[in-house]
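First, one chain by itself in structure tokens, the form predicted on its own.
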Amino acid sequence: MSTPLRLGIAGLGTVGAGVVKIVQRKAELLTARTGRSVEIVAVSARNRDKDRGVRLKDYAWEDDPVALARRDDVDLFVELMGGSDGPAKAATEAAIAGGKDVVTANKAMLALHGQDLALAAEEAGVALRFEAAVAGGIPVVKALTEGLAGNEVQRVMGVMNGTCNYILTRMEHAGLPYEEVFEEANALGYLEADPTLDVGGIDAGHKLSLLSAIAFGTQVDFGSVELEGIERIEIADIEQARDMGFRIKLLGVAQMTGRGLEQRMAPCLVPADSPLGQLEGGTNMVVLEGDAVGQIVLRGAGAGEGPTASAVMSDVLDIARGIRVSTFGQPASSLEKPVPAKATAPAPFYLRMELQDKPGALAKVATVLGEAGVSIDRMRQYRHQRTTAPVLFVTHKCPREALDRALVAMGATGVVEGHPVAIRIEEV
């Protein structure tokens, strides 16, 4: 009979917690479906007192995750404690150096160390896989390295930060303001102890840059992601993408060009009739487009116990079954260094900007944004202010270089009130 796999688990929260009701629960299915049972021998976390609704006394108990990694009883240490660096990435290293497989959920470790860590596993003949650390349960890793092994990816696209598509979709069906629906998200647990993680884009820009390198063949390179949060948008700016039939979006998009990776998350006006159009609530979604097999859109929850606790569970089966593939698809030593490019397509732009209301402000703003080489496909000016008025343009297609340098200049004409907020309508 096949030897057990024998699981060290460090991180004990609403993901570490979903591992171990599956493998306690769903231990005759692992099995017929692995041919080998899959077993728990030791946990760690931080208090060892709190009730986490799963039972726990059968198994050893570290406080450190480190001597956890080192157990000569654990097969594959699963890491779930999150963190780019400290005790998650000293146990991740110390389980490769041992000699033992690791299955990770930790995007901000591998965004910040992924070369690194993938060259140590090749090295040491171990698999690193991290299937949870993208999209909640999602198989798009594998979809990825596997099931897509045989294209040319043309682009990477999604929507894979549920806490910003809930505040999004939420304000436009509730009339709420975005502080109002960020307070309403927070006390409903949905962000991250640093709220910018997630309305800043930074977890998404990792989840984009793990994305990146498996379909482009690339190192991790998190530092050239482009950012920008949905702090900015406002409920006016929903309504009206809503009444020109788009939707605003957190959009991750990645693509090689001959200048280089382009790899950008930022806000965009999607198809209110496309698939990402129609994503609602914290559904996350990404779009795969290869050159064999055309456009292909993944689906499915971004996050929560159950769904991430699957996608640990697909790689900790992969193991079991002696599946291996290498973290990034590649040989982490085959896997080049990008070079970074922006984004030069051009593309139709949604501008709002608050005008000083007086003679001649409307024409200056026409003026810059001609000399520029921005052309206005319309305009609309609402809801006037007391000393301001407030004035929407969608223009013609234009590189965003073309629109900057309109920016730049709007600030010198002294007629435009704070910071203009300017959101790529993307083809979808």
Ligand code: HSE
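Please read all numbers here as calculations on a predicted model, not as lab measurements. Numbering follows the first chain given and starts at 1. Superpose the two forms; the largest set of C-alphas matching within 1.5 Å is the rigid core. First, how it differs from the form predicted in complex with the named molecule.
- Relative to the superposed core, E228 undergoes a Cα shift smaller than 2 Å between the two forms.
- Relative to the superposed core, R71 undergoes a C-alpha shift smaller than 2 Å between the two forms.
- With the core held fixed, the Cα of K342 is displaced between the two forms by less than 2 Å.
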Second form
Amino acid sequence: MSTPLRLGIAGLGTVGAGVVKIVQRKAELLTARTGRSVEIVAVSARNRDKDRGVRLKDYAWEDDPVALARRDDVDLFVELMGGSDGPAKAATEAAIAGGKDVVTANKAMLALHGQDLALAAEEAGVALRFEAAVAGGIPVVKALTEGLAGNEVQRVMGVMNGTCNYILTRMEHAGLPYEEVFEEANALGYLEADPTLDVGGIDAGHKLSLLSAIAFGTQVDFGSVELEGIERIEIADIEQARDMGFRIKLLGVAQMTGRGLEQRMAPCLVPADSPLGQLEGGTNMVVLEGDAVGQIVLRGAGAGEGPTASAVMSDVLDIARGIRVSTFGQPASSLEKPVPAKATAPAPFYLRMELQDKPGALAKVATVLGEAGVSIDRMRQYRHQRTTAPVLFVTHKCPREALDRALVAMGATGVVEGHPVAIRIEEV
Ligand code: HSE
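Could you please show the structure of the form predicted in complex with the named molecule, as a counterpart to the form predicted on its own just displayed?
Expanding to the full complex; the earlier chain stays at the top.
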């Protein structure tokens, strides 16, 4: 029998406890699959006395994760603490410097420091893997780095924050405003400790930047992801988008263009009958497009104990099997810094406004759109409420600048109340 793979696990929250359970309960299966036993030798967490529903007394305890990462009897350091800097980064760096492989679920750390950590791992001759950092249980990192390795990837899209998708679909089904559903999600414990990570699109933006690096062979560049959260989405838009055959999703899109790498994470409309449009609740979906394979769609739980622990174990078992893939699918030293490009490609837009009940009001708006070069595909006007009526347009594809010109000119017509809402429609 070959030597066991000895794990040191730092972080015993939901995911850490889930990993401990799999290692304890599926020991025979793991050995059968890898040809060696996978054993936990030491653990670390903030509170030693907390009941986590798993037996930990057989393992050495370290209060300091850096000390855990440096232990001679640890072969593989499993980082499940979270946080972009601080103990997670210090312990990861210590493990790499000590010649240990690392598996992490930490998207924030990799989005901000992934290139440096991947370079350090490469120089030390160790593996640094992160399947659990993106889309929970969906094996999308493996799909991109291995399954699609023979493709030029053309586009990566995804709903990668389950909390936002829960909020948007709950607003739709219950007819409730954002603020009320946000409070519900908070009470259910769905939100990160800092909720702006979820609703501000940051968590999903971290994940998109990691997939971009693999897909396009570039250094991770979270700083150039165009980010917009879901905080300003109104129930009226959800309902009226639905009426026009669309649903609103916090969607990430990354593609390499002649101008550079476009990465944006923002609310947009997708056709209600598309796979992305049918996504409900906290589920995640990633759509990958390659020149040889065409489009593939991966769907599954984006968070939670079992799904995230499943993803951690996928990396652990690769290392147990001796499979060592570069962190971002090619040597970190060969990754170029991407040239960031704004997402300026023409797209159709959804436009909602409150129009005054005056003769010629609609004609004025239509003229302004026409003069800006924005062509109307569909239009709907709802019954007047007091002095204004909601009016919706779906435009043909147009550049965002043309639409912005039209929006400015609309303000001067005197027939539009407040600010129109404009949301991009993504062709998926
Ligand atoms: N907060 C994330 C989500 C899960 O709601 O999808 C962890 O990335």
